[in-house]
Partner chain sequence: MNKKSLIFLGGLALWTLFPAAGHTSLAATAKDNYRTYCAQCHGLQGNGRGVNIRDMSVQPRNHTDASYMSQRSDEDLAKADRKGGLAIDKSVLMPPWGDTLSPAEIKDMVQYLRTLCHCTFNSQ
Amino acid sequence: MSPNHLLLRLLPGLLAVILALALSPAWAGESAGMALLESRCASCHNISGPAPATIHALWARKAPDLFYAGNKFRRTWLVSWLQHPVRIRPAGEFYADHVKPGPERDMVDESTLAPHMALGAADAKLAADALMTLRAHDDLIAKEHVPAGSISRSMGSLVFDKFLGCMACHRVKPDFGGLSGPELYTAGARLKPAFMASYIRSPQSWDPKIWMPNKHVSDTRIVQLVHYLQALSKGGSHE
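May I have the structure for this one chain, in the form predicted alone?
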């Protein structure tokens, strides 16, 4: 039998398989989710990569990159947050664009910050599922292992603030801490442990021009910080 005749005999079966996949709920759901990201999220968020390669491009970024969202976020948190978004970065993506002088220190200029759109429950699930498929930097995640454990709030605070100075940029309560970075009192619920560990280890491996310094944190300190952030997300007072 000639190759052309064989292809003609196999073609109906191949078309049937392709059609079945196209009509399957999983395929349709993923396609719809990506279409939603493209139409409603991509104007502000980078969903295809790479990260900004210059300081100018970093300053022009409107919102956090999402092309590695599947390695960064917890799906359950995403589904909830997309329906009821609350600002993660107190002073927006680029701090200098959204602050004004205050009586004692810089203050967030709320008039310059737009609210994040909210999605309905069905769209939030579609978007979250699509975001979970965006998994750039699997290689960085594979290098991390954060064992289960805990740390006292007082010890965690000592590592976070006194030893490493993270409080200068990050908040550990809604009204306590720095303004230029994302708040971290929900990080344990929002972020996957391996991502937190990897980003602390080398922020520039994820975001080459980001201003967060690489403090060459030891493995022990990284685990302590992840456990501290997980503890913060469970509520309670800051010590």
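Would you mind generating the form predicted together with its partner chain now that we have the form predicted alone?
Next up is only this chain, free of partner chains and other molecules.
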């Protein structure tokens, strides 16, 4: 049998395999999800990396990087938030572009902050599934192990506010804390524990020029902080 005849004989089978793959629900869903990210998200979010390597690239960033979204976010939160987005960064990104001097202190200029678009339920699930496949920093996540546990609100607050000074830039309830970092009263629902631990350990490993410092937080304190943030996102009280 000549090569051409062999190809002709195998062709229907090959086409059937390709067709089956194309119609496979999982493959089709992922592909549609990535297409959704490309068309609806990629104009503001970086979905392919790398993170800004210079200050001016940092300033030019319009929205948080998503190329490690699968390492960072909890899927259930993504599906919900994408349908009902609420501002996470009180001063936007880049914060200094949304702040202006005021009579007592610099103030967030709300007029410069645009709301995040909302997706329908089906698209939110598609986007969340696609985002969960973006895992550029599996290496960093693999280094973390956060044991399950708990911490009292008062002890957590002491660690967060007094021992480490995190409240300078982050809010742990809607009306208390700094504004240049993302709010953290929903962090426990929003973020994976290993991501929180890794980011606290070395923000620069995720985002080399970010305005969050590496405070060389000990392993014990990192676990306490993660448990505290998880506690904050549970229940209605932010005390």
